[in-house]
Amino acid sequence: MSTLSSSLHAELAALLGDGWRTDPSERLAYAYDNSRREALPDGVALPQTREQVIALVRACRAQRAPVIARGRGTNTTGAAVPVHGGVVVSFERMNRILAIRPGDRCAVVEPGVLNGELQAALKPHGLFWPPDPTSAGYSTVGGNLACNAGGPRAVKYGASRDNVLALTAVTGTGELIHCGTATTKGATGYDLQRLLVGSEGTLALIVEASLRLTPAPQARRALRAIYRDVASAAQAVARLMAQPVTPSMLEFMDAAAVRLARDVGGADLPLEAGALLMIEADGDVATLPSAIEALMRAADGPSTGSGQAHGLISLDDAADETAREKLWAARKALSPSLRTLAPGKINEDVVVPVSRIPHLVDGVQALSREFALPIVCFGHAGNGNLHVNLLYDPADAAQDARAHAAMARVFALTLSLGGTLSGEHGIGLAKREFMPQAIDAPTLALMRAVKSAFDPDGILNPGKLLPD
C-alpha cells in the first residue's frame, strides 16, 4: 500500500502524465538492482525534462517523501533500492546526447544515455569516454557517475570522476545547480562536480553532464604473463607501474581464478599457474612496439633468460587482434565459471596499495579456509582494485551467515592493509555499516554536514552511503 498522500499522487500525475507509474507490477520492476536486494517504491517517475525533475523534487520535499535516482539498476551495492519507499526517479526518458564537440574533446549528455550508445556515437569522431565498467553496454552515464564507475581502462585513463568536466543537477531543495565548467582547466570556486560523482544520488539528481573525451588509440596489443604465485605477480605489477609506459589495462587473476578459467572455462593455462596478469597497451602504430617491449621487460623482471628466479612461467605476446582475443579468453571465461561453484555470490571491490596485493590475497584465502567457502579474487591490479567473489548458497542459513561474516572480515583485512572499501562499485547499502571503520568520526561528521547542505530534509536516497 502506498504511503504517499493522495495530493502528491495527483500532483505528480498531473506533472508527468504517463510518466507517473503506481501499478504494483510496474513498481516491482524498479524495486531491485543487481545486488538482488528488493524494496517496493510507492511510485515511479519517468521525467523527460529537468523542469519536471525540479518540480517533482519540490513536491516530494513538501511532503518529506524519499526520492531515489535510478539509471538501469546495474549496481551491486543496493544503492538504487528504495528501502524507505518513496519515489524512484528513473532517467530512462532523459537519454539524449545533446552535443558532441570534437574540438573541445567534450560531449554533453542527459543522465539516461547508455555508456555503450555514447561510445558508438563518439567512434566516428575518433573519440571515446574512458569509463568502461562490465555493464557498459547497458548501464547509464548517470549511473556511472553516481558510483564513480571505472573498469579496466581506469589504470591509464581514470574513472568517471576523472572524466567529467561539468554537471547540472537538482538538489534536495529542488534548486538547479551548475558545477564545474566545460573547459579542461578551471579554478573558480569549489570542485563540486567531482564531489557529486560517487555520491550515489544522496546529494543531488544529475540532469546533464559535460564529459571529458579522449582520442581513440590507433592500435592495441596484449600480453599474458603467468606466474608461480601471487607474490611474483604483485612484484611484476609494481615494476609495470613504476616504468614510464602506462598499460591501458592491467588485470589480475589469483590461483583460484586461474584454476576456474582452466578447468571450467576451458582456457589454455598450465597446471602450475599460481597467478596471471593480462597486460594491454595502446597507442599509435609506430610507437606501440616499443611500448610492448618495455612492458615485457617489466613483466619479466630484471633477470635474463627464462625468468624462473622470480616466478615467471610464461609471457605471451598477441601480435594481432585474433591472438589478442585468444589471450583474453581466460579472463572472459572466468565470470561464467563462477556460477558453477555455488548459486550465490557476494562480489565486493576492495582496494589496497599495489604492494599489499599478496597480503590481501593470502588473507582472503585464509578466510576461505576458516569459513569453508570458496573465494575467488581477480580485478584491476594496476589500481590495487580487486574483486573479491565469495561463493555460497543463500538458501543454506549456515552458509549465508558464514558468507556475511567472512565478508566483514575481508573489509577489516582491507582496511588493516591501508586500503579502502570500494574502488568503483560504491557503498550503497552493502558497505554503509563499515563506513565508521574506514572513515574517522570528524570526517564522517563533515560528510553529513555536506549532505545536509545539499539535502537539508534528507529526502535524497535515504539509508544509503552514510551510516546512521
Given for the second form:
Number of protein chains: 2
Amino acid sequence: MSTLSSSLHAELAALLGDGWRTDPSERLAYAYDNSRREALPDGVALPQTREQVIALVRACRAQRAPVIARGRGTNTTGAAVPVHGGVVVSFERMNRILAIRPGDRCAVVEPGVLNGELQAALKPHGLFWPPDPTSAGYSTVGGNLACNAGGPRAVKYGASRDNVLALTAVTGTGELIHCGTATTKGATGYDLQRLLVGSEGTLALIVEASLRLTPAPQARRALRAIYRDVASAAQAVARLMAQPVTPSMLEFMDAAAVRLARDVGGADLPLEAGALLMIEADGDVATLPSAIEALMRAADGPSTGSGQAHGLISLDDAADETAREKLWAARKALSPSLRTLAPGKINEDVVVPVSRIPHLVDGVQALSREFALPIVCFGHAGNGNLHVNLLYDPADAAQDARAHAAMARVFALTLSLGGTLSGEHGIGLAKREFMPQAIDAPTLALMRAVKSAFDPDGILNPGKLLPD
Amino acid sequence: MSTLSSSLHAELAALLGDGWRTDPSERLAYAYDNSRREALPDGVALPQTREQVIALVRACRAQRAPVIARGRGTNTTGAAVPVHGGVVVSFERMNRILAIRPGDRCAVVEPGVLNGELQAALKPHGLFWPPDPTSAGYSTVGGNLACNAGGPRAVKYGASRDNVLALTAVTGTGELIHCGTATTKGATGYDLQRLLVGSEGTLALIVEASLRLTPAPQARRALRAIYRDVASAAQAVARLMAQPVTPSMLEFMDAAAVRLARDVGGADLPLEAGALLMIEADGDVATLPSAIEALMRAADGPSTGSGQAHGLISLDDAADETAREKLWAARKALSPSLRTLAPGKINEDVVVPVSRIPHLVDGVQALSREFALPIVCFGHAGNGNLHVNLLYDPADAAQDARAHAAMARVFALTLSLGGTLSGEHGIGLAKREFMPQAIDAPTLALMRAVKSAFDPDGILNPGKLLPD
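After the form predicted on its own, can we look at the form predicted together with another copy of the chain?
Zooming out: every chain and molecule, the one shown earlier first.
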C-alpha cells in the first residue's frame, strides 16, 4: 500500500481545491465497487476539467503514485478498487453533455454523465445510445466505456465498443490524446479508441467521448418461448440468429433458472419447462408484426406446424406493454430468487459461440453435480453470453473452496468450447489469474507492451486486467 | 533499396520451395498496386501455411529485411508498394475458407480468400460479409481487413473493422498471436483485433480471420431523389439518418457529378438537378414497402405534401430490379465519364460528419474555381464519406502542381470541418504526409509506440501509414 508524499498531497490540494479529499470516511466511499472487494485509496480527486486530469496524472507520475479512474463503481470485477492505494479519480464532476447532433447520430459527453441521464436527453431527439447494462440508471458513460459494458440489447445494437466514434483521453504520461473522429467511418491510422474501450482504466483516462447514436425504434414486442430442454432452446437460438430479423433481445434461462422463477419467484411456468427464451423485436409500428412473425417461425422451427418436433412447449406473444411486462416477470423474478438458494453468489459472464450454448449448459450442470453446488445459467443467448451463477455459503470454508474450484472448471470448459472469460463484465481483479489460460503467452506479452506504450511507469490502475 | 543477402535468399528458398520468386519479371507483378506507384521487391514469398509466415518473418527480422503483406494489390494508396524493397508476402496460396458456421454467424478464412468468393460461398447459407468495396470481386479478405475496406453498404452494416471477431496474426518479431474470440461479444483484455484492422500490414500479418456474418436480406429496393442544390440534398441525408429505417445504401452525387452523368454518361437527369441521392433499403419482402415509405418521407421532408419547400425536384421509386438498374445507371455512368474531363485523376475519400457535407461540397467547389481544375464529388453520404475527384493533366507541370496544392487544401478543409483524411481507402503512401495535420503529435507518438510494440525493428511495411 503506497502512501502519498506530503508534497504530492500539497500539489493535488492546490490543483483541485475542494476536489481533493483525504478524510478517511470520504476515502472509504471510493474504496469498493460492486465486487465486494475493498481497498482504501490515499486520496480522492474530483477533477472538473481535462487540464486538471493532465496535471494530476503528471504529478502522480513524478512520484509513481497509482491513478485509478472511477465512474460510479458499479462494476463487478474489482476493476475500480485501488488495491495498491494511490489516487482515485472520480469523474462525478465532469458530467456534462457537451453536444447532441441528431443529423450526425452523435453525442459528445464528459465521462461522468450517467448512462440513464444521457438516454433521457436523447429521447426528445428520437435517438438512444445502445449500451444498456443493468446498472444503466446509475453507471457512467465513462465507466461503461472502460468496461465495454453491454446488456441485452447488444445482440442487435452492439456493446460499448461498437458505439463509440472518438475519445479524448489522458495517458499514463499525462499526454492528452485524440483517438478517432466523430464520423461513422474512418481509416486514418491506428484505431486507438476501440483499444481504450474495455481497457479498464489501465491505458488512459477518458475525458471526453463522441458516441455513436441509433434512432430509437417506435415500438417493441416480446415473445416467450418455452422448450422441453436446453438443446431445443439452443437450436432455436441458432435459427433465430441465422434469419434476417435480428431480435432486439434474446434472453435465455436454463432449467434451474426456470424452476427458481416458478417455485420461488411465483412466475407462471409449466412444470415440464426445461429452458425458456425471451425474444423481443423492435422497429416501427408498421413492420413489427411481420418481424414478430419471422421470429415466431424461427422459434418454432421449420416444421409443418407442430412445434413438438423441435421441443417447443409454448410460444406466447405479448400483444401490448402489459402483456410484455407479464412475460418478462419470469426473468425479473430470477435475480432476487437466487438469494434464497444460498447467501453467496459468484456470477460470471462467460461467452461461447452461440452453437456451443448446449455444451456449456450441460457441462455446467455436470459441474454442479460434481461439486454439489447449485449453478443457475441465464443471459444473453443471442451473443452466447451466459451469466453462470454459482450459489454457495462463503462462511462455509469447504463450500467456498468448492465454489472457486468449480468456477475455475467453468472457465476451462468455456475456453475449450472456443469461448472466452467475459462477455461484458471484464477482467478487473476477479478473472486476472485466468488470463493466461484464455490468452496465450505471446499475445499477453504484446498486451503488456501495448500497456507500456500508454503507461510506461505502470501507474494507471495497477494490478488489474493483466496478470502479474 | 535493400538487397537481400544470399543467405536469406537461400533460407527463404529452402523454406518456401517454388513459393519463393526472385525472377525480375515475376517480382514486377508484385511491384505496384492501384495507386500507380511502383517499386520492385527483392523477392516474393507465396506461403501456404502460418508456420511458413512465422519462419519467413523471423528470417527477415534477423537481417532487418522489410516484409510487405499483399492481398491482390487493389488498394489505391500505395500501401502494398515495397518502397524499401524487401520481401512481398502474397497470400494468394492461403486462400481457403476454413469454416462457415451459420448459427454462430461466423466464417473462418485464410487471408487470401477473395471477398467475392466468400460471398458466393455464404449465399447458400443466407448470409453475407458486409464489406463491399468496388474491388470486391478481385480483392482479398486479408486486404480488406488490412485497409478497413468499406463500401456503400457500410452505412447500414459497417466497414471491415465492424465485421471481424478474431484474428490470428504474425507480429514483426515472428510471434503468432491470437486476438479476440469467435464470439460476438467479448471483454477479455485489450481489443487487438480491431487495432490490426486498418493497420495496413504495419503491425502484423493476418494469417486467419474469424468474420462476423450478417443474414442476407431477401429483397432490396432503390429510390432516386433529385434536389435543386447540395444543401437540400444534405438536409435530406441528415433527415434520412435521424429516422429509424437505416438505408442499406445512401449515395450522393454533386452538381458536377450529375452534369457529367447526364452530358457524358447519357443518364436521364433534369437540367436543373443540383444534387442527387441514391437511396436503397433492404429487408424482407413483407416489410420493405413500409421501409421505402419511411425513406421517401425523409427524402421529401416534413412538408404538407409539396417537396418543393425542401428543394426536392423528383423522387423515383424503382419497383423492380430492372427499374433499380435504370436508376443506378446515373451513378455507374460516373466513373468512366470522369476520364473524359482530363487524363489524370486524384480520388480522395475524405470523411466529415454528415451535417457538414454541404460545407465540404461548397468548399470543394470554391477550391475548384480557385485552382481552375474540375472537382467532382460523390460517395457514401450516409457516412459523410465523399470521394473527391480532382481532374487534371499530370503531363502539364503547372496543372500537376495546382492539383496537389488543391488536394492539400481539401484535406485542410475536411479537418476544419471535424472530419478526417480517409473513410475507407486508408493512408499508405498517399496521405502519409498529411497525418501530422490530422493527428496531433502526442497521439502520433503513441501510434509509433504501439507500432514498436508489435514490430520493434520496423520491418513490417516500412514507410507506410505513419509519417517519418
